[in-house]
Every structure is written in structure tokens, then in C-alpha cells.
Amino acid sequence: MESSNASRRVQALQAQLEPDSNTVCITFPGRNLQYLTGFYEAPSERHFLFFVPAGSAPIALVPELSAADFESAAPWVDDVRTWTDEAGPQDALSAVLEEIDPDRILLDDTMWARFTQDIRTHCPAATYGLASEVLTALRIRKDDTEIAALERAGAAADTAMNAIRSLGSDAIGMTEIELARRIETELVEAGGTGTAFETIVGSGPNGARPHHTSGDRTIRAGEPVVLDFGTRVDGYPSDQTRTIIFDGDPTDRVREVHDVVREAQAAAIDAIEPGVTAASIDRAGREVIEAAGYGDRFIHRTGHGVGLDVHEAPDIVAGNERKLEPGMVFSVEPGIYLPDDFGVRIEDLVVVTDGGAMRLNRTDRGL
């Protein structure tokens, strides 16, 4: 991410904090820190904290061993303070908090308890909230750079899906785990970086479990297989699901259910436009499934927001009256799940545009 983009995001965050207040937002390694600085690493036991006060420049408190990488990724952050393993982080942490002297602290929603407890110990009189109170409003609308990365990730998933579908009868006899590993290889060869989440291969009755963990069951001719996977490009994920048959003919019921799910997804996407609610998109797809008699077998929300996190705002679910805005990105993934028999889910990511929606996945949605 360009330094100018990161700097603008921090300024936008500070505007959310109200410049005259004595509030500070504190993030730690994860997607919020990546969003604000461009730097990403997995959390560890070491104190790595990024402080964004309402009315002054941000401060990074960084373990000495991570300092060079952080400064390379975020050269625009002028105040980077390090601590060593020998000295420990507590004195450095105390100094930063004493300097900022906040009366309200917004903590990264995913921050480990060991760090939140240390901050509370140093600032017992402050009130506390979550960083999502201010960051969700910023992250929910993607800018052009983010959408471009999501498009590239979607294209990588499309390339992998086409390669997997082309296996045809060669997939028969493979285990779900073997097919999942093959998918992951194809994602990397298509330009992706690793997987965005654990790859799901649900064959036959396993497809009726929406979050099935790929196992040792073998792929069989004539049965539907749910494939749900994604990769990352420039930190942004793809998330695509297709239900396909590699060889043989589907039963009439499989074909019927698949047609219903495909129609439901199309109806939900057709309903997307700025100003309509997230709940109305859920309703548009769910009505199709209910009319076909499978309403009680659609057992999850229609979609979830996607950005640096695979699951973020907005949820496309009943009761969410959040109005859609251009730049929002979310999945549309209706499904029907028939226990001990089979399941069908079809999923694409979409971007809300000025006139409707743009799909980020373009592969065949048929069996």
C-alpha cells in the first residue's frame, strides 16, 4: 500500500475520533494495523502496538526485532519507538500512554487479553471501547486500490476453479483432502498468496455441512461436491463457492436444488443497488428458496462483507437495516443443505456500484 493511502486512512480515523477529544485508538498485528499502515505480521507474545491519538501524530511501539520491517512498510510513521527483550515493553508502554494521557481508549477488537490488561493497568481511569466503533465506517467502503486487489484475487480463484473443474473424471477416487491440496496448488500457480481460509471440499452428504472440514471421503461419480476456497493478492482475499459434479449424471433432485440455489443467488444480486438495505438482499434470495419449499434448509445468512478480513461488515442478513453504498464488497452465497444426502451452495463476491453490483467471480455456476 502506498504511504499516501495509509496516511490518509489515519487522518480519516482521527477525524472519526473528534480532534478535540482525548481519545486514542490502539491496534496491534492484524488486519486493522495493516489497513492503517500497510504492515502485516501475525500476532505474537511481544507488545506491538500502534497508537492513533485524536489530536496528535501516531506512535508505533514495536519490538526491536520487527522495527526494520515496520519502518520499511510504513516509512511515513515518524514516531517509532522500540523495546528490547532484555528491557521488556512495560516502561516503553507506560511512557507512550503517559504522553498521550487518554481518557478514552478504543482497543483493536481482536487484541489479545494480555495486551489489553497491560493497557488497563497503566490507564485505570480511562473508559474503554472497541476500535470497530470508528474503523468499521472507514473499512466498509473499499477504495479503488482495494477493489483492484479484490478483483485480482477473484481472478486467481476463477483460474483455479476452471482448472479444478477441468479434472472431470480424473477427480473420481481422490479424497476431499487430496482435492483441497490440489486447489491450493492451483491458487498459488494462478498468482495467489496462500489460502484466505481453510479450503472446503464437501462431497456427497458432507456437502450438507456448510463448514465441513475436508476429510478422507473419496469423490464419487454422479454426486455433487461443494468447493469453497479463496486466496490473497496484496493482502486482499477471494471467496468463491461452486457445487459441481465431476463425472456422471446428477439425480433429478440434485439438479432441482441446484437450479433453485442458482436462481436465488441471481435474485439477490439483481436486488443490489445503493440505498437498499442489507436485509432486503437476504430477503430477495431467501424468498426464492422458500417458494421452492426449502426455506428451512437455508440455514445461514446470505452473505458477509469482505475486505482485508474474509468476514467483516456488512452482514447480508435479516434485520440488518444498513443501507448499501458504492464500494461495499460482500459475498452472496445462498445454499440448501439436506442432511445425510447432499448440499448446494453458490457464492460470488460482489462490489456495490453506482448502478447496481459487479461480480468479482465469473466462472461457470452450473453443475
Given for the second form:
Protein chains: 2
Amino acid sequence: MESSNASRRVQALQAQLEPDSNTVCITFPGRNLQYLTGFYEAPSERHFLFFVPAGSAPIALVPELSAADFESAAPWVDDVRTWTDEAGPQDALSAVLEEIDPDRILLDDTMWARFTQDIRTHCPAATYGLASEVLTALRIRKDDTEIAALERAGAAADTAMNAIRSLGSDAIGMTEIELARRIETELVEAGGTGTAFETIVGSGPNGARPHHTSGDRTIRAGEPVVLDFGTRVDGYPSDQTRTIIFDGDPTDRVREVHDVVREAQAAAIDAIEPGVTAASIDRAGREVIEAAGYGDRFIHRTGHGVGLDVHEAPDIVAGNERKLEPGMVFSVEPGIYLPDDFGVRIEDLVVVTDGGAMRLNRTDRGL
Amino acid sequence: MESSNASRRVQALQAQLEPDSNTVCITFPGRNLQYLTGFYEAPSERHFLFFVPAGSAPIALVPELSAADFESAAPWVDDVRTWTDEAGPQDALSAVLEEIDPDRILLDDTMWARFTQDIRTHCPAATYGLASEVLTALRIRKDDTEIAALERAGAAADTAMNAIRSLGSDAIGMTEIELARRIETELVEAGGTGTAFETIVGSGPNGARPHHTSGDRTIRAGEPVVLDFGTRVDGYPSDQTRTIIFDGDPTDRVREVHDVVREAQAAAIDAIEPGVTAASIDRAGREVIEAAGYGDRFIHRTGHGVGLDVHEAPDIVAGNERKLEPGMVFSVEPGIYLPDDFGVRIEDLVVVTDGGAMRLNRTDRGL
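Alternate state requested, the form predicted together with another copy of the chain (shown: the form predicted alone):
The complete assembly is shown below, putting the previous chain first.
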């Protein structure tokens, strides 16, 4: 990310905080911090906090051993304070909070209790909220650079999905875990970096558990396999699902359920346009599944926003009256899950455009 | 994990909570929940909370789409309450907390602010602490099953490290990222599952940044490369670092610094025995580095505990007066970092035994 871009985002955040209020937004390693500064590392037990006060310059409190990496990523942050393992973080944290003396603190939504408990000890009189109260408004619409990265990530996932589908009968006899490793190799070869989330290979009855990852079960002919995986390109993730029969013939039931899910996905995507609600997209797909008699076996929301986080706003779920706007990106992933039998899910990412929706995944949606 | 084992751990936790107090310990997806129940999934935005009250049976609040997986992992949990995306989690959460009506709540140390804010809204009058206040005492000493898994993970990492070292001049010209991918392939071939943390390949000056991961820089002859990586076997991680010259000759300075770090690591490990403090182990290694004139370039603690979490208690750091006990497992990883020049770190995991320390890594510690 360009420096100017990151500091513009901090300014946009400050504008949300009302300059006269004594509010501070505190992020820690994760996607909010990456969005604001371009710096990413996995969260860990060391205090790494980025303070954006409403009316003054941001302050970074950084473990000494991450300081050089943070400073190269965000050279425009002038006030970087480091602490050593020997000294510990408490004195430095106390000094920053006394200086800012906030009335209200917005905590990074994924900040660990380890850190929020400390902040609360230092500021017992402040009121508390979540960073998403102000950051969602900024992050929910993706700019052209972000959409381009999401498109590249989607293309990498498509390349891998095509390679996996073309295994055909070679996949029979592989374990779910072996197939997952093969997927991950294909993702890297397609230009991706690592996995965006734990790769899901749900064969036969395991496909009926939406959050099943992968195990020792062997892929068999004639049974559907749910493949849900993603990688990152330029920091942005892909997320796509196909349900595939690698060899042999599906039962009529599998074919019927797969057709219903595919039709539901198409109906949900057709319903997308600026100004309609997130809930209405969920409804459009769910109606198809309900009409086919499987309403109670579609046990999750239709989709979730995707940006630096694989799961972010907007939720495509009943009750979410948020109106869609161009630049929003989310998954559309209806599914039907028949316990102890099989499951089917079909998922693509889409960008809301002026005219409707643009898919970021283009591979065959058939069995 | 065997069911009886997991429920024994819940009982041990309850014993820590004092049966008459109205305390509840609340964990969420992560290593504490895995320790208590055998169930693991990555933390996500859906409310997934496991309540262990001091004096009554545990209650699991689980998103419907994870229910089958949780119930197979922990069939001994009788009270599992699920919520759907359509209904949302708030009513179910409110019901559980009203039922328990806690005076004191111990929050999982890595629980997201998203969830802690919700719990605080439901229970504004309770006092709050961290789950580690009671769980560290249980987790810090590993039982034989845990140590056996850590040994297997260490052996897998050793196999991969030997394979990588044997690349020799073939590694010259690879980028850090390419070498990281190669390491990860070797880890899987050695029987590991995924990476335990982001693989670090720090070549030349990048080695001077302890938390540098890996980038596009090319490995060159004659320069040291810091390799810090781990995988998991049976749920438990490895964590090992070597600093290697793949081809060509090191400078005298590199050789000298490497000798100092190696000597410091040996001194720290020699100092380990039951009854001595964690701080004294840090001191033993640090003295060697200080005596060589590099005290200010050893910018982190000597080590960290390792169990289901790659970083857990005990911290091997100045000020930690905790006494070592048999069954504790931690890293010993002194380093010297010369900015813009190079870095050296050497790390092994050790188990405290009655007689001293047993190393879990046995590969060549030379350049």
C-alpha cells in the first residue's frame, strides 16, 4: 500500500470519530490494522496497539522486535513507541493512555481479552465500543485497487478449482487431507499465498457438516465432495465452493439437491442490485430451497462480506436491512445439508456494480 | 482426545474455581477450548462459547453449523445449545448468562472484543478476569501424552530441517518465499499438519528482524539465513530455529556471532533444572551474550512455553520468578540482531525433567 493511501485512511477514520470528542480507536495486529497502515502480522501475546485519537496524530505501541517491520510498512507514522521484553509493556501503555486520556474507546473487534482487560484497567471510567462502529463504513465499499486484488485472488482459486476437477477418477481413493494438500499446492502454483482459511474437503456424509475441514476419509466414486477453499493475492482473499463428483454417477437425490442449490445461487445473484437489502438476497435464494422442500436443511446465512477479512460486512442474512452499494463484495453460498448422507454448497464471490453483480469466480458450477 | 480425559480437565478447572463462588470461565474456539474439550476450529465471527461454571455442568453455545463437529469431539458435554444465523445468538446468550448469573467471569485470553463486549452488556455488574488465571496452572505441566506428541512434532521439524540444510548450494538463488514453501512441503512429508506459525526465512539483513517472515529477497552465498518454522503433529506444535550458510564462507563476524549465540543457548539449557526460576534461565544465556559485547542486540526474551499454543506459559524472561517444574516445555532461543547486516538465532524446545532438560530438537546447531 502507498503511504499516502494509508494515512488517508487514518484521516477518514478520524473524520468518523468527530474531532471534538475524546474518542480513540485502538487496533491491534489483524485486518483493521492492515487496512489502516498496510502492516500485517498474526496476533500474538505481545502488546501491539495502534491508537488513532479523534483529534491528534496516531501513536503506535510496538514490541521492539517488530519495530523495524512496522516502520518499513508505515513510515508515515511519526510516533512509534517500542517496549522490550525485559521492561514489559505496562509503563509504555499507561503513558500513552494518560496522554490521550480518552472518554470513549473503540476496541478492535478481534482484540484479545488479554489486551482489552489491560486497557480497561488503565481506563476504568471510559465507555467502550467496537472499532467496527466506525471502520465498517470505510471498509465495506472496496476501491478499484482492492477489487483488482480480489479479482486476481478469484482467478487463482479458479485455476486451482479447474485443476482439481480435472483429477477426475485420480481423486478416487485419496483421503480428504491428501486432496486438501493437493488443492493448496495448486493454489500456490496459481500465484496465491497460503490459504485464506482452512481448506474444506467434505466427502459424502462429511459434506453435510458445513464447517467440517478434512480428515482421513477416502474419496469414493459416485459421491459428492464439497470443496471450499481460498488463497490470498496481494493481501486479498478468494473464497469459492464447488460440489463435485469425481467419478461415477450421482444418485437422483444428489442430482436433484445439486440442481436446487445451483438454482438458488443463481436466483440470489440475479436479485443483486444497488439499493436492495442484504436480507432480500438471502430471501431470494432461500425461497428456491424452501419451495423444493429443503428450507430446514439450509442452516446458514446466504453469504458474508469479503475484503481483507474473509468474513466481514455485509452479512447476507435475514434481518440485515443494509442496502447494497456498488463496490460491496460478498459471497453467495447457499447449501443443503442432509445429515449422515451428503451436503451440497455452491459459492462465488460477487462485486455489486451499478448494473447488478459481477462474479469473481467463473468455473463450472455443475456436479 | 479421550472423552474421559477432557471431562477430567473440566473437573480440574472447576476445582480451581472454588465450588461456592459464582464464577464462570468462558472459553471460545482456540487452544483453551481445545484443551478442555478436544474440539478445535479457528476463531470466527459467530458466537461459540463454552461456559464452565464453578458448581454446575458446562454449557456449550454453538452455531448450528458447527454443532455436529462439536458434538462428535465432545460427546460428554450434555448441554449443547445451538443458534441459527437467522435467529442470531443474542437470545441464546442471554438465556445462558441469566441461568448462570455469575458474579465473576473469567474470559478466554484470546477472546475477541466482539464477544467480550456482548458478555459485558449482558452482565454489567460482574467482575472480570482472564481464563489463564485458572487454566495456566493446569496447562503448564504437560502429561506424558502431550510430551509424546511434542516429541513427534519436534522429530518432524528435525527431518525437515535436515532436508533443507542438505539443499546446500541448491538454495542459492531461491527467494525467501520459495524456500519457505519448500520448508512447508518438507514438513508435510515428515508427517506434520500445516504450519504451527508463519514460516520465517530471514536472509542476510532480513535476519536482523526477528519477526520478519519471508519475502522476494534472494538467498546468496556466504550469508547467514535464519530459518524458524514449525508444524503440528496430533495437535501439538514444534518450534525450532537454525541459522545456516547454504554455500560459501561466512565472514569472521558472522562466525563469531554465531559462536556466541550457540554458547549462550548451551549455557541457558545447562542451567535448567526443577526449582530454578524462569528468569535465571534467561540470565544464564544473556550473560554469555553480554560478555561478548552484544547485550543490547539480544532484543527479546530467551523463550516461551509451548503446548497447544505455540506461545504460552512460562515466559523465559527477566522478572519471571516462576520456578521450573518437571513437565514444563519451552523454547530456548537466544539471538543477536545487527540491523542492516545480519541476525543469528538458535532455538530448541526442551522439556524440564527431574534431572535437568531434555531437548526435543536434535539437528546440527552449526552454521
